[in-house]
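In structure tokens, the next block holds one chain alone, the form predicted on its own.
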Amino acid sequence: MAEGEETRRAIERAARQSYGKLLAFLAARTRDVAAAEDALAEAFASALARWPQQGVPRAPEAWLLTVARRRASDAARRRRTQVDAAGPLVLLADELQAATVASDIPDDRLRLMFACAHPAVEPAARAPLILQTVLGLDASTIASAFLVAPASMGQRLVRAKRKIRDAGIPFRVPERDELNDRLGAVLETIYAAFAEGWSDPAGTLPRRRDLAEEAIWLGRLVVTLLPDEPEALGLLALMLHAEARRGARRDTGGRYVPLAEQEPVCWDSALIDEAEAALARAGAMGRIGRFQLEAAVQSAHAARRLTGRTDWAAILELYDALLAQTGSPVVAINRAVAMTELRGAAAGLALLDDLAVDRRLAEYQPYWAARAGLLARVGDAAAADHAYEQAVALEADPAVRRFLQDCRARLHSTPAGGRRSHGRGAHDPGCRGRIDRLRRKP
């Protein structure tokens, strides 16, 4: 039993750590992402069947790659006609190469990400395609993240993979004059992956914890390859600021702690310093973008460790700039809470009322949590109770759900107008609405 459990863990570890790398390596030669996925799936299925009896190989990645390439070669051979006499020789050479491959497999994930972001791929499919092929998220999770029906997302992904294959899209980091059409989707995807990992602050779910770490690694890699791209630096700064506060989001009893109540001494100063350096480098380039502005918001919050206070006027100004640039209702929600800190709950609530016409917010937890907190502060306990009920129903994190339930329970025990928490911290990147696309269950 113990050996079987250890084998299962080894396969899970290989899937978490190596799936994207192996897929990129397989697809880079054929430019057929779907076929590479099928071959890799068969390789993992073979591992499930054979490793429990034969033991875990010394180089799991190399074993999986060898089997996957053999499966891909078999599939390609079946598709070929006898007219192509040279085909079998090429496939045989591939098999021989795969059989001797070392465990040091090149990591082509960034190339695959840029290939998936090619202008020939429809814009709405670029980030979802990268999330699935490079980072291993399933179609249903991606569909939920982008508020699309799972069947529709599945069709979109199939079309995108077919486009890569049929158009022969090259797997490479694009030239400088091609970056504008691709870099945005790559950065957005890295941040989406980080947010997925950030939703498990205690690190109890290995897949999510690895996603956050992998996203930061990819962010650093993009900065290394493209050191003169300020938005890449801005994204890295944003993720580092968020990661610096991971440990402060739970107290010793596992209870959720919103940003406003976190102790700055619990933040990771080294990560904050690295984030500040990246943001300063980006700012010096004179091309301000969305990720730099979002990182600047987090920098303003991080300054509390030095000043002991939060500069809400600066934060509101940054949200004004973000809203003008993105038009995002997510930014508008955070701006409403910042407005509250400067001009009172009634002013912030009026801004939230203006957003109520956006149907996407009906299932968006941070909207209801922010609304509940502001309604409580203006003394409308009945409306606040309803908003908290909605927020609790939409929250997947047990600790945050308990926090919201406690806020709701205090509605009738706190004097009207008394100051209380807003629910989930509106400026905390743990609200996965920090990503421009709305997420159904942040």
Contents of the next structure:
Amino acid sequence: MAEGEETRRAIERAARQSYGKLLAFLAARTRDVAAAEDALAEAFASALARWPQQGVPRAPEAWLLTVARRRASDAARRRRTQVDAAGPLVLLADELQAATVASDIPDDRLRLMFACAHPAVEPAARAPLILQTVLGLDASTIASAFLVAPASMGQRLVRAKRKIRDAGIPFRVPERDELNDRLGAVLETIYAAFAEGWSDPAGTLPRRRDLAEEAIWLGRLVVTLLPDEPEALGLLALMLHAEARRGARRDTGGRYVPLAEQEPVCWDSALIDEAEAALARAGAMGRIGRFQLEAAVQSAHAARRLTGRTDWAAILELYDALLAQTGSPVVAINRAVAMTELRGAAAGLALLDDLAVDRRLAEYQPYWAARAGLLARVGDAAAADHAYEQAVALEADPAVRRFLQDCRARLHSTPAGGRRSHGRGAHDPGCRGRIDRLRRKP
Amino acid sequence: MKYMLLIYQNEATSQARGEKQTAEFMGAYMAYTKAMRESGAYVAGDPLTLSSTATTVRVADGRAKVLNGPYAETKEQLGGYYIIDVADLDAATAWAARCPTAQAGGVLEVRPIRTM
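Right, the form predicted on its own is done; let's see the coordinates for the form predicted in complex with the partner chain.
Following is the full complex, with the preceding chain placed first.
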């Protein structure tokens, strides 16, 4: 029994660690993402059937690829696709014979990401496609992250894979002149993956923690490969800042701790330093963008470890710039919260009211949580109660849910329940300097 | 992979070209086609006559209905095509972008040719 368990764990480990790499290897050589997925799924099924008897092979990834290649090549013979599958697959076999250890298998994930983010792929499908293929996320998880119904997300993914295969979209890193446009989609995707993994703050679900780590890994990879792209650095800085606060989001009793109440000593200063260095490098390149601005917001929060205060005026300015760049309702919610810290809850609430026309927000937890907090602060307990109820219902994380339930309970115990004091501060010169640098147009 | 480049142009624009401009335009096409042949990408290609010469055929209840004019009355009309054999979509769109009609404000549609 212990042996069977061991084998199952080996398969799960291979699936988690290698899925994207194996899929990228197969898809990059056949251009048929769906067929590569099918072949790989069959290879994992074979592993489940055979490894318990035969033992885990010395090079599990190469074993999986060899089986998957055989499946893909059978499938191609049965249903002759437009891409001549025979040529690439012969090449594949040669490469695989040389690959006896995992590290010998070439890493084609970046090529796969650029294929998925190709301009000929439907824009709304690009990020979901990278999440599904490179990180192995299932379609329903992706759908919920993108506020889309699972069925439409499924169709979107199928259409995109067909387009890649039938239109002959190449698996390669774009040339200099087309890189900027294509990189934006890739970076957004990496960030979406990171956010997905970061939402498990306790790190109790290994798959989700891996996702955040994998996203940071992908972020570093892009920075290494494209060292002159400030937005890639901005994204890396943003993710590192968030990662630095992972542990601080829970107290020793496992209770949720909002950012404003976190102790800066609980933040990972090495990660913050690395984030600051990346952001400084990006800033020096003089090409501002969404990710650098978001990282600068995180940098302003992190400055509290040195100043003991949060510079909300600086943060509001950064959100102004972000809103102008992205028009994102999520940015607008954060901006309303920053406005509250500067001008009071009524001002913040007025901004949130303007957003209520966006129907997507009706199912967006941060909207309801922000709204509830602001309503409590202006003393509208009845409306706050309703908003907390919505926020609790939409929250998947038990610790955050408990936190929101506690806030809701306090509405009825004190007249100004839920009111919290936040450090509101003098301007941190370091932070101001950064904003000025970021605002300067090249 | 084989692709068809469908060349769409505003016919009013092409008809408004003077003699010298037309000669220049034709020269650009000859150079383009020559480059395509030399690279090995060229499979076939032809210009079409004006869309006013088009005839549309529909079969309804087993009877052919023949109508004067092109299938779609749009600002840009199909004016010619190339069939090219290249590595991938990026190579095909690179050829499309170099097409003199694309350079002169026309539109190219790139369609993979289905192999049976």
